[in-house]
Amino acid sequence: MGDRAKSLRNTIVLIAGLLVFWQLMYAVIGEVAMRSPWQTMRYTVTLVETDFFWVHLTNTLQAFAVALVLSVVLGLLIGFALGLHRLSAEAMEPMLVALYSIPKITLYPIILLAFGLGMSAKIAFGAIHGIIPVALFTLNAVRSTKPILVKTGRVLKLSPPAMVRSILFPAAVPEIFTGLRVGFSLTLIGTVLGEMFAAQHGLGYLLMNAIGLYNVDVIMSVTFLLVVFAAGVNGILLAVDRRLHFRV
């Protein structure tokens, strides 16, 4: 049996399991606070049929978009510069990595003072969960990178931005990959995440609204929604970093 085949019998399997671990938790809790895969399913479909779901689905994915380039952008700048300088890696790695210790929720209410309520919010809330994996993996990718290669750009006298184009990100590709691939979700999280307590539009907005009127259904529509696109963009994301390692 190949690869592909184990692999998408590996993935039917799970998703089998999982459909089963849902429906035995569904009969253990009743309909107060679950409904069953198919209820789910079934008034998933109703609801994506409505215009008003559309619109906060489109809210949501603007500003996960933005809050997304903004976090490839920013870590990819921050996590190069540092790793061609080694004495400022030494003195920020540490900071970088206390920072992204930190939950994210207690940075809120700056976030709102900063940015006030509204899509600006969101974005930025989605930002901050994404730059620092982001910057933390390129670092670690730029630091990986074979001595010879970078002291044959400094034999060749390329200046940052070339040595950065011609040698680090070529040879660092696949690490930063994987860094991408971690922002990708922790951006999705917090754009949901702010817009649970800063909006009036998007996923999350819906999402808060629905636990606010106790509504069962709408609260297992959005999060199965939330987890299929997350989980169908990374199963991709995924087989894309591991061809990019096993080319290494």
Partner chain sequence: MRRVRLYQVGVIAGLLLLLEALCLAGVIDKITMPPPHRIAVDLVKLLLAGKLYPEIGKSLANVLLAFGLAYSTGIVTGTVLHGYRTARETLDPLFATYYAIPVFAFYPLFIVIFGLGDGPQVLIGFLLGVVAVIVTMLNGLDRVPRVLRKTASICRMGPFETAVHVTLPFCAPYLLTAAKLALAYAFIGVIGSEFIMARSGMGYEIGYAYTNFDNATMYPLIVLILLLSIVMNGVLTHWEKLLLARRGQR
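Positions refer to the first chain, counted from 1. Basically, rigid core = biggest C-alpha set you can superpose within 1.5 Å across the two forms. These numbers were taken from a predicted model, which means no experiment stands behind them. What changes on going to the form predicted in complex with the partner chain:
Superposition on the rigid core between these two forms places the CA atom of residue 146 less than 2 Å from its counterpart.
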Contents of the next structure:
Amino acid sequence: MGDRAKSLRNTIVLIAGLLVFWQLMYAVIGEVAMRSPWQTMRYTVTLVETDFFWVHLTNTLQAFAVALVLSVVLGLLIGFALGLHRLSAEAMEPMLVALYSIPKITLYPIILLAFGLGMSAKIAFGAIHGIIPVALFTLNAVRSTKPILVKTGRVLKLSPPAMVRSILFPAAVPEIFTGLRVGFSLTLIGTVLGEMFAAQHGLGYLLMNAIGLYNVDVIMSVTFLLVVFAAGVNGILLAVDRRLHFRV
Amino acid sequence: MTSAHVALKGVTKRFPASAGGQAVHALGPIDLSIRQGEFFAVVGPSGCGKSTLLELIAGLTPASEGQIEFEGRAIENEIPDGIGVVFQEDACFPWLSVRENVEFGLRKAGVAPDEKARRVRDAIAMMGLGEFAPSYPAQLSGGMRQRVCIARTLVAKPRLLLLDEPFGALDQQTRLLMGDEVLRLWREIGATVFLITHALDEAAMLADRIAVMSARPGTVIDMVETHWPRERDSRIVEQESFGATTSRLWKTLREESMKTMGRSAAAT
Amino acid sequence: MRRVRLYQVGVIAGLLLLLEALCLAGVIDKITMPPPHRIAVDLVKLLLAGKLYPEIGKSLANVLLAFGLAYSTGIVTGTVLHGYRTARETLDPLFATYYAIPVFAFYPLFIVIFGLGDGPQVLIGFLLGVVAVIVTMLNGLDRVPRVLRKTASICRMGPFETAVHVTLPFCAPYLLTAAKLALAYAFIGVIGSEFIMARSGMGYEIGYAYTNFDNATMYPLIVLILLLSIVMNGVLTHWEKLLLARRGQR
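Starting from the form predicted alone above, please write out the structure of the form predicted in complex with the partner chain.
Let us now look at the entire complex, which starts with that chain.
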């Protein structure tokens, strides 16, 4: 109980601190390039009431949803397939880590050439950001399952699918969930980034369009909405994540 | 030679209340007088503040009340010169080789380089680590790592050697052998040794005098003299008086331990 | 160990051969992607011609600047923050959420504030990396065993000496992990920013080549960036493994 009160207090202090910082930055930089928190929130309300905002938002959410499903399904498949085979796990883990750390942004032109401008390119870009962390966390979670649990399963003569279903998966759930959380964030970032480079729809496009038109109100509001959404969902996922890890 | 090398007068230790908790009276009041060159051991039930007592003498933590003197000078929250400590935990620096670990003990001693090299070589040889000098701690067993820590302490030529359950993490055979080793070192370097242990046989075999501590707040409830000759080793466990000492220690401690267990049983 | 290497080489060679075959068979058309051997030849030509060296140099300089700033700031902040529990606990939610935030979304804002130059790019690279360094540093400092600090006290070392001779050497593997992260984020930040909006740099050149269907420039440049980041990452990983092996950890 005390812990929860403390983390609530910390979050409130932090949000207040960030708002003060924002206000200060506004005071320093001024009207030319920034808006105050209050102005931003007021403009956000008017923005949210327009139809064209919803067109872009739905577009982003659609792309993100499909990319997320792809990231999770492919990531889990790759992670389990490699994690269950020792040599594959050992050989592929460093390669996945290397892939994880490359600037995937540079791959964007290739994605565009392969998929053409539009929805599928955004989805592909979101998915390549998300698949690797999901696969990597899953691989490590499966690989580091306590040997005694696996032995127990073998003594019980479980079939390979039953082994995955009733031992490997449940034991790996907390770590896999961490992978899903990271994958969620990165897929979102990837999708929005994709929209920023080349697209005719979506929040990322809205952002780039606004800078072209030098519309500071829109830049501030869209950035604000993206940050609030990403931070909010991540906060919820993080709470679940902590509970899962606590279980052990 | 019965002058007090270390003297504690009315020493207590209280830990301030942490968030939501109560202040803890951990130790004392304790009066102790440890003689020059003596092998002194402290035994007590777990959580009685034995290690706190050692940290007080080492100057690692300040006393709440009372006074601690080492060689006639008060210790006030400062590490006095001439003190060496061997901890229970593995305190080897994993990024340094055995030789570099031992050298670490002389880093602040202000010894000339050739003198330093000689003393490091001697300490390594004394602990039988010669062939392992270039090895890294990770390549050694737990017992060998503890020898490295002892060598690192000895190289600074401490006049008071504080041992905080130094064999606690080792297996029984290694413990007995290390016990012999410590007795030999004690005779060779002529330092006063202050040993904290929870193993009664260890205390009975090694020490000249043994203080038995009560449950928290820890105070000295019994003092046992063993009257061993200075030349001794682990074979004294065969002697009758070894058994008598051990059982006297156990009798006192058993009552104390029962109290603690009763308290925790009542608390749940 | 050798089987692992063989496996890795096999996977990479297999993928390259597959791509080569697909390209040559026309499944992947020439406009989408030239065959891998062509890209390799183009890369060599590009490096020999040297025309793009100023762009490459500029990007790398910005990457190094962003890396240096993020790394030094992160280590100092992490070390200081480790001493202040309340401040650290207050910032914890920020650290936990930070990498969910699309930092690139701030790039347009930075351009408006600082103008279209190196500043916003370096700032993005810095912002991406700095928190990873702080978190890694805190993580490393948390793991310094109390007994090692006590040993330093017994050897009569002050706070500064303890940091130099005990705490930082203990954290060395963490310092390397932090360097890897900061470097990776510096690359992503700088190249990505150049990509979104810039007037020069490798990212800009890639974008320019893309709009002009100049695959002979675009693909070699992409491959070059990937190779650079993989090689730097590999060197640091190797070093990290050596340190850990000496300490008996994998």
